[in-house]
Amino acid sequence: MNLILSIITDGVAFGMILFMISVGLSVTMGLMRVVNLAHGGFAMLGGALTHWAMMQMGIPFLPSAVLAILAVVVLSVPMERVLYRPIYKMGELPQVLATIGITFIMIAAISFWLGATLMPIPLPAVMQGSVDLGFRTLPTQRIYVVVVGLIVIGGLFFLTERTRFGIRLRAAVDHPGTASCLGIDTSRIFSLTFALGAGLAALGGIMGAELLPIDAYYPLRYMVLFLTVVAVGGLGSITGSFLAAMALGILDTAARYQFPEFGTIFFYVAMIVILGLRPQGLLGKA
């Protein structure tokens, strides 16, 4: 029983990180129909900027993280307008090649600026230490990851279900042509959604740096991981991304506990089985 509870707690923490980084990719792919393989680069940028602000500038963790997320959001807007808009009209293969090119540009920029070594993010005192849950001792940082993840889920559901922007976003996702005819500025929706996705990726990169360490090759190392969550959850589905991230996070953790030498195989076997049964993902539309 203790083993099962340990797997669930670690799996939920890992799943929350996957969700925070992948949900923005899911929404942007569902809305803009672009295969953005560079999305993990925004998580890397968030972590790298936080590392730089703390280690080089001496700024505490929280202000560093906030400034890093804001910087990524601001940077994503001109990137979307200049680099991504021409990609929207391309076919799937050109999109893959173009966004891989953007990925390597990000990698080269971070390697030139901060080097190719690991970029640790020192945790503040409040996130250090551990908490005794009775069945095991859990690092305090994991609890913060789960709490932040729940806040992100609540915020996204409020944004999409209770705000005018959410109504327009869902209209643009479901019927982009009709939404444009009704006067919805889909171009502005695209920019804001892309910036939101980049900011969430940066947040996930910062909060998940203990489990997914930040370095210049971060976008390549975890590219398939993020795409798997999006594909299994279903393009454009926030709920689907959450369910996929939780299920895959717990499955991957359980496999690593039981079969540490080849536990990762189960993650991809599950992906193949699910997509074989439901090619559109758990909650994606056919």
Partner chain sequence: MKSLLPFALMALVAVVAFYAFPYNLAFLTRVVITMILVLSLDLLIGVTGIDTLGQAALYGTGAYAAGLFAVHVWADPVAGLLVGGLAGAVVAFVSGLLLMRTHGLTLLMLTIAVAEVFQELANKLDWLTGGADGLGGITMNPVFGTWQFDFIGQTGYIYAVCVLFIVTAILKVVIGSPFGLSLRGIKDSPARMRAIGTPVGRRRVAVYTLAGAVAGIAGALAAQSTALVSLSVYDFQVSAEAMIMLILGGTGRLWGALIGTAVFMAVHEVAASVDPFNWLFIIGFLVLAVVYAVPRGLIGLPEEIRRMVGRLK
Contents of the next structure:
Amino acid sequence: MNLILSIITDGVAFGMILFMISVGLSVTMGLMRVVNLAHGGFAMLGGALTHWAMMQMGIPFLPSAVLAILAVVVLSVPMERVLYRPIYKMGELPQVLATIGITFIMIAAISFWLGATLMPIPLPAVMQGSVDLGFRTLPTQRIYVVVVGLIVIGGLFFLTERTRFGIRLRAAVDHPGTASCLGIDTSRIFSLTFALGAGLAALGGIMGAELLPIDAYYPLRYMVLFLTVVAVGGLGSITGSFLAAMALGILDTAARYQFPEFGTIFFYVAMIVILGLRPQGLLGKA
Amino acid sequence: MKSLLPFALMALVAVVAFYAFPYNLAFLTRVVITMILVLSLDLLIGVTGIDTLGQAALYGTGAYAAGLFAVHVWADPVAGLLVGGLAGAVVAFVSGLLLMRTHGLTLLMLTIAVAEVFQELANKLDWLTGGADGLGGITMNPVFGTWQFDFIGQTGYIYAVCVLFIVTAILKVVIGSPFGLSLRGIKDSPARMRAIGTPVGRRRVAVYTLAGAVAGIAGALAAQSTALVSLSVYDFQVSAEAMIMLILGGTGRLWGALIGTAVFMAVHEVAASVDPFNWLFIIGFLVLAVVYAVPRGLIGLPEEIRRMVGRLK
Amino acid sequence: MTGLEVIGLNKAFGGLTVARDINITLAPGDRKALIGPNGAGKSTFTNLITGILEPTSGEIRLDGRDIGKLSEAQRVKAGIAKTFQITNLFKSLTVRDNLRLPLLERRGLTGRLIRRSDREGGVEDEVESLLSQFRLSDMGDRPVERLAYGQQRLVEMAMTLALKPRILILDEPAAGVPSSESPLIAEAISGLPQDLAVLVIEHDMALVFKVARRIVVLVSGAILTEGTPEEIAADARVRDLYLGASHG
Ligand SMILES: Nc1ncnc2c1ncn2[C@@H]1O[C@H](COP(=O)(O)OP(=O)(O)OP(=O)(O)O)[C@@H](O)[C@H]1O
Ligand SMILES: [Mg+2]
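The form predicted together with the partner chain, contrasted with the form predicted on its own above:
Below is the whole assembly, all chains and molecules, this chain first.
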């Protein structure tokens, strides 16, 4: 019983992290039909900048995290303009290649600046320890992760369902041709979405540093993990990403608890089965 | 006869390299083996338009199969190559039945996943594969019972070069055949291929199997020449770097695969020995330069330059 | 019966019904035209016949045999072929290679790994005769993507003829062909073997009246009427709906 609870709480927390990091990737990939392998780099940047601000500048956790996320958002805009724009029109192969190149440069830049060692992010006092729920105790950090995840989901739901930007965004994902005919400025929408996705990835990277430790090779190490969430969820689907992140998060956690000797094999087999049955992903369009 | 010219050039380069770098034969052998791997990828990506990031699954299985065959059955190198090729082909055929139904991101992800599953399996079956310690104890018999593998790696190099020649020649013939033409047709328009009566799915499985055999042969060569197979044969990096080398050289014409591999590995060797992180900078910028400036790869460079000069006039 | 028989064919995309209880026969020697306004469902109908799309319900029979379960490739082998309304060629390959592929495929040679693809005597003869029929001999070694659109349409037609089908469906073969070349299309259609069953979809009424002996009118996915060209030309509903619109 206790084990199942642990699996569920840790799995849900891991799923929330996966969702925060991957959702922007899913939407941008659905929007521009661009394969982006460098997205994990934004999560790494968020974590690395927070680590740097806290350890070297002595800034507390919360302002460090906020500054790091803002910095990532600000950086992502020119990156999108300069590096990504030219590859939208290219095939999938050059996109894979270019974004692998971008990943390499991010890794090299971070290790040049901060070294190739682990970059711990010390938790503030309020997030340490555990909370007693009466029937059992939970690590406080997990609760924070879940709460932040829920806020992000709520925010995204509000953004896509209730705002003009969201309506345009959905139109652009579902019918790119029609949307631009209707005078919707798809390239502006993409810039904004890209920046938002990068910011969320940074948030996920910071919140998830306990589970996915930050170092220079982070974008390469977890590249497949994030892309799996996108592919299994279905390109461009926020709900799909959420379902995929939760399912994969819980499955992976369960496998780690129950069959630690099998490593990540369950994760990949699950992905093969799901994509074998539904090549377009859980909620993707055929 | 014109088609023999590149082969003559290849032979010349191989001979010059042999005499120019007598103490780097192990590295040169690795380059030649990687060329075979990248050729197998060109058959998929360049010729047929099947974008995959899972070549390591085929390569690694060839390596383990050849290694185990040498340890437990027979240490004959040529027989080992055939076993490695067969293993690669079998894995490609079986996984291809599922993989070749998919396209785009899904295909990329599934091919990555298949390689990861194999890596985990090899790790798990440590009683057979040696797990994380790797599969050791491989000592090869002389090639054709005559040429002993030597310490400096002369035999190993010449042997690998011969295999490269044979593989390249076979692939040239295949690409020029009706089968090869149908592969190029699939790259341009699978929908039209179906409309002229080609069973596209089966054809894709067939070429994936053939590429599996070639990648398996490359893996077998690697196992034989290093006398060791480690879990890293299944690394994502193997697949990703093979793709980078292919695009760097230029796709679809085999020669690009050879040139891309040679340039990439030479740059790697020099840069990585200086500083591993600078190496990542260099390869990152190299890759971006290829995508943005010479999308058709180094093999398209002469034409690109000719066009630029033409525009200046 | 021999030939193609379509019985009660229906197709819907979500809520949009694009084929409504369609019944059509196409016997050897037939020269039928399928006309109808834009979006009537003509191309969809061809895709249902050739197996690109799966019908919601209905039957497709060839020589009395139900072919509804056959794959696209199997239907081609059974003798059904069509041209695409939007040119669909092997763009980076030469015109000759574009013609070789269907010819090799028809003879079951594309599984061959050894011989060169341009050394099959019988195939090469047919390539050359198709090239000269469509006046493409000069540009045989050019990649198709370098051809003018009108010439690409000719390649499209030549490729389909190379399959030697028994049931031939032409989806707007003359659309985009400059008027100087369009007689080649009409000529090619009139020159087809007499026992071939032909269904041609066209907006160009001059071509329709030149080649068709019967005309089927499709509106909103359903057959409005079928008759001889004279009957169709005299039909007030058709005139209102279709001819009226295009003749102002
Ligand atoms: N894959 C699809 N999904 C949804 N709707 C489709 C699809 N293909 C076609 N349609 C719709 O079905 C209807 C019929 O299209 P179709 O192309 O068959 O018309 P058509 O008669 O060939 O027109 P035209 O004369 O312009 O070629 C159109 O409204 C079209 O938008
Ligand atoms: Mg149409």
